[in-house]
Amino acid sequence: MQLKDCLQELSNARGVSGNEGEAQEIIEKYLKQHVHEVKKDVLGNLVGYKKGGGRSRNKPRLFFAAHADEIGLMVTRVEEEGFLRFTTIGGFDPRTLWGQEVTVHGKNRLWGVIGPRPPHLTTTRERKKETRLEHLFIDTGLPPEEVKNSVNTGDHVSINRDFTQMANRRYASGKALDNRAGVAALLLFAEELARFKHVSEVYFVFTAQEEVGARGALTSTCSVEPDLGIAVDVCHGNMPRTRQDETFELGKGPVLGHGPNIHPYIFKRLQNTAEENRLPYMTEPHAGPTPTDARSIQITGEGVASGLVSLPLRYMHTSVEVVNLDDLEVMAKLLSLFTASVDKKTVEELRCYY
């Protein structure tokens, strides 16, 4: 798998929460080469299953989840003049929406732009006010009747942005790298795992609707009933005017989460695996539930021992998110080594760790 090409396909794909089909089709194309079975469920999750080796029964069931959805918009009203008013699906800062190109997913896909009033037509007082969604609209350039025939309230809208490699070719920028970068790392992990012997039954899960409440992780964990589950996601990368304790340097490896949402034994095993194999990593404390699929994995059924491995990412929830490809490769290697180390005894130790 060419990591850059895979990530480019994933980033450019459309997959707003609740409408992840296009992104999941690309994921399935890569995933089915490395697993024994692939299936979809009614919520839109994509699950790949890889058998464990050996003859023993009751093999450990490992669950690795990366969410496939991206933040987007939804049409709330079609104005008489044909302009579209909208709300957000997931967390947007309205300031990042000015001047964006978008695709409206109506009866047909319509290209449009988000246009605010220019400064020439606003007062000094208005320009000092906070940007709000009600100040913004989508313009498709089509006659009002054509817009009304093509677009309904509730239609999804995705942001347009082409993936690109940066001046430093190990850095890449694009939309939806939260969490298509995590998806790419999980696909690379699935490919690399073929080089390792493992006794565990491994489930690669690409979840739906994480950005609107980690819903796909809840239902898919319930379906698989794993012994342990690890969420693969992104965290904040270093950038100007941010605190060092809130961000992580790109190119220094993945970030291991720890705190109440994370089983301490899984955190320790991941940490030991990285150190024993001289893999770079960082750690991030979470005082409560994490804003990832890990929070749903942990509290499914009778409870699942959960972990969190994240990729540093700059400019989260914008169309110019930035990641470092080296971090994805290290994450895939770490997860492969971790999986190879898990056996029946590991599961027993999870239950008596506290």
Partner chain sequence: MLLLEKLVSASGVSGNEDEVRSLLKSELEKKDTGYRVDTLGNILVENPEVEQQGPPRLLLAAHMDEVGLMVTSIEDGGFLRFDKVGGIDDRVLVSRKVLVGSKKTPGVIGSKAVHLQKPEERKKNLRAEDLYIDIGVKGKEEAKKYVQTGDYVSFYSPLQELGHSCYKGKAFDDRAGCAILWELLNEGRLPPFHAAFTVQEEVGLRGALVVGNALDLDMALIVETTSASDVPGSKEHEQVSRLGAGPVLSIMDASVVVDKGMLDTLIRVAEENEIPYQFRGFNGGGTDAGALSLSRAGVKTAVVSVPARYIHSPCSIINREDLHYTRKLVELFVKEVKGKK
Second form
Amino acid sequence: MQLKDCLQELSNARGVSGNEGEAQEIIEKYLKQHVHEVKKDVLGNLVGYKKGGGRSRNKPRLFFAAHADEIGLMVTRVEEEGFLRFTTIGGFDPRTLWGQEVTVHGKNRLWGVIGPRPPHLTTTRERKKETRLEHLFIDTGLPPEEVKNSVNTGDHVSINRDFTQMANRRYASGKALDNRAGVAALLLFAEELARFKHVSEVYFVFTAQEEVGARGALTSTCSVEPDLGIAVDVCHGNMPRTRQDETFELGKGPVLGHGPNIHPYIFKRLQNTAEENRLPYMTEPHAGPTPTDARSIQITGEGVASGLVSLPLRYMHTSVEVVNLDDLEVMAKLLSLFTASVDKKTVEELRCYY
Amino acid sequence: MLLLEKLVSASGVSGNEDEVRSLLKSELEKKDTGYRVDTLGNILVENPEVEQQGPPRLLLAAHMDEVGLMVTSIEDGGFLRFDKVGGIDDRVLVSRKVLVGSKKTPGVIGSKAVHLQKPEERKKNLRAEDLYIDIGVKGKEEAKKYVQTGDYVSFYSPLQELGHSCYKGKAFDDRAGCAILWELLNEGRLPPFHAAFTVQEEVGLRGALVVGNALDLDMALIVETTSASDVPGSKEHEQVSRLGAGPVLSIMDASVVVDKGMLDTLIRVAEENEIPYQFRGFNGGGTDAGALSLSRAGVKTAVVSVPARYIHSPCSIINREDLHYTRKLVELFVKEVKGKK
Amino acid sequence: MEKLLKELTAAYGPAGHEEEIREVIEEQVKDYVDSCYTDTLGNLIAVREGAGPRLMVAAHMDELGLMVTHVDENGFLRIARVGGVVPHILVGQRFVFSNGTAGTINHEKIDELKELEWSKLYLDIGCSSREEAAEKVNVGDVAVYDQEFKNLGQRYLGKSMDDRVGCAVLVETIKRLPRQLPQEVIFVFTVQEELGLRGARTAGYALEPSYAVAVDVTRVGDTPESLVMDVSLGKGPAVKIKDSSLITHHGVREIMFSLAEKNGVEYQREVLERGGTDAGSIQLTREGVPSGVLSIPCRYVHTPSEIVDKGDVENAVNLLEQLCLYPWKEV
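Since we've got the form predicted alone here, give me the form predicted in complex with the partner chain too.
Then the entire complex follows, led off by the chain already shown.
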């Protein structure tokens, strides 16, 4: 697959939490070429299963999760004049929503812009106050009757933004790269894995509803009952005016998470795989439960050994997120090498780790 | 109480309970007590007789982890920036001795000298992000010999006797519970029960969550340590519990409503045996009871705690009598619920 | 219906202490179901047997309250909240314990309303010493709002409409259902919803339903300068789309819409920005349960004076009845 094309398709696809359908369709198109079975579950998780090699009966079960959903908006009321009031699904900063273009998913799709009252008509004091959701509304430009015919309370709204390749062709910008970048890396990993021998049963899981509380990961981990589970997500890339230790440079490889939420053996093993194969990587300590699917994976059933790999991404939760394609490729390679290296002994070592 | 001293001098910040776990494992092995350690690192001491005897299948649990810090970055000067692991009041951090990483490199938590602070700065409390750990090195490169980002940091505070009947130390929450549990496991004449030494309580009751999924239980009693605030400035109704007034019985906290039957039994056993006890006069905060009570189809749970002043700080204080009575109450409770069917 | 709702709202049952309300409900439903039992946490489970998939219908029995944390030497009680009670609506309110002991809330001297913290509030039960108070009340006892049920004409006013009105809807539906149902329907009156959707979680795990529908109250946006919310009192029950605890399952939601439309039941679409329901818990049990929520619009939720509309309640029963009669497919 062409990584850039795949990422472009994924970034442009709509898939607000709870309505991941369109994004999942594209994922399925790529995924089904590389796995033996694809299933969708109650919450909307898409699960691809690839058999392990060899005849052994108790093959290790590996679970890789990238969340397919993106943050978005939901209509809370259609005003008499046809303007739409809305709330957020997932953590949008209302200050980034001024003048954004959106798609309203009503009976048919409507294009709209998020309008505030224009600066000319507001006082200096009003302009200094931070923008809050109640100051904003969606304007579809349609007469009220048409809006009311098409849009209902509870319809979801996604942000519009065309995927852009940047000056350096390895950099890309778009909406929903949190976590379509992770999704693309996981798909690339599925493709690459064909070139490796592996004894493990591998589950590629594209989870739903991560942005509203890592919900999909909870139920999907429960049904797969894996020996280990790795979340594939994004983390904060370096930007001006941020602290060095809170952010990671783009293009320097994926970031391996560690801390209470991560099994130390998985972290170490991923780190060793990177070192042995001279793959660039960075590490990120998390002092508590991580804001990723790993949070749910670890505490399902009798406990699952969890790992976390992230891609540095700038401007998280805006429509102009930026990632570096090299990082995705390195991540896919890292996950392939890791998977190939896992065998029965690994699971044994994990079991008697403590 | 030798074990308690060993337990509190071990480092065991949530997610890095290795030292405490090793200590308990070797003690269990010495006594030939069978156990297993699960994927998250909880120690489960499953007694096969529990299933044979049938309900109520009882679990006693205490958590091994303590609050602490984690190194997030090493600055050019070799100073370490950190995050808090678990709930710590920023105000207790400054001017502390700490141990960093598995090598237990000593360090101190410093801040800009008061002379150099502007008058406005002095009016504000120091926040964790204003502070750093100084391990006494020339710069970043030298620091890297001793420390990595992600290293856990624990408070340094050896156990010490205080006054006639108190101990000062860190991590009584919940090593006191661990010590009591260990003693009861070695008490030969008790009816059978399961025991769990859990991990990651301080970061969201995460160890107990999976323990509850692993075991088939009817009842769980959590042996904890809770805040005593019988100090100047706390009005009587704000004290939560008092030092020296005996084990603390929770009625409800933010994570659980204690089972009334179990609470009644605890009260009755205490009164019949002249064990002093007090109620926890506060319904905030959470314990492993929250996770265990909601596991599977639900488990009856109760919480008995040793009161401790200055909890979640390097210098907390507990009372020996409280410890003794807490142990006794838990022991008698086990006999009571398992003795009669 | 009025008599039932009055009886249910009057019953004592703060979160964690649902014994009395459970008895009241059990008495109401036991002759209309195949079996009825209480589980470990105290959920009341009423089973209508049937072949095919299993539909779980849940409403929570618990209400808000105040727990006694301390009794002082002059007989005043200090309190902590049980569930989402806010201090500023409490001053001057009457509260009552399960043994009938009543009292009123007031506060220590303060200069501004924003100083009104929990530690400044106390409950006066008319005793003049610790000993006298101890004869009536213990630390750990929980008091609930003491408010009478009133019929306002088209609307009902009272305490704990959240979620006794949901319980009433379940009870009434149980009584109306015919002998034969196309599937098994399990009605669960849950505990400790106000403390974090707790009872529903263990019941959801134990019952392993194929589908779940929770019946609970929701907020409205039709009062003066209220929050933006597209639900009004008197325009029919609401079908939930989203709250902070769940995004309802598309399939379940669509079935609810279409049943309402087919049966001419007026309904509203609900997006609740803050708040959760039992369905949020049930949805995430085991491998996931397709879940929906039928909401009853309610003004002034969590205050001692909640208002619901008669027509909304009646229509909620109609819609729930249709949901039980609808032949749900095997998952």
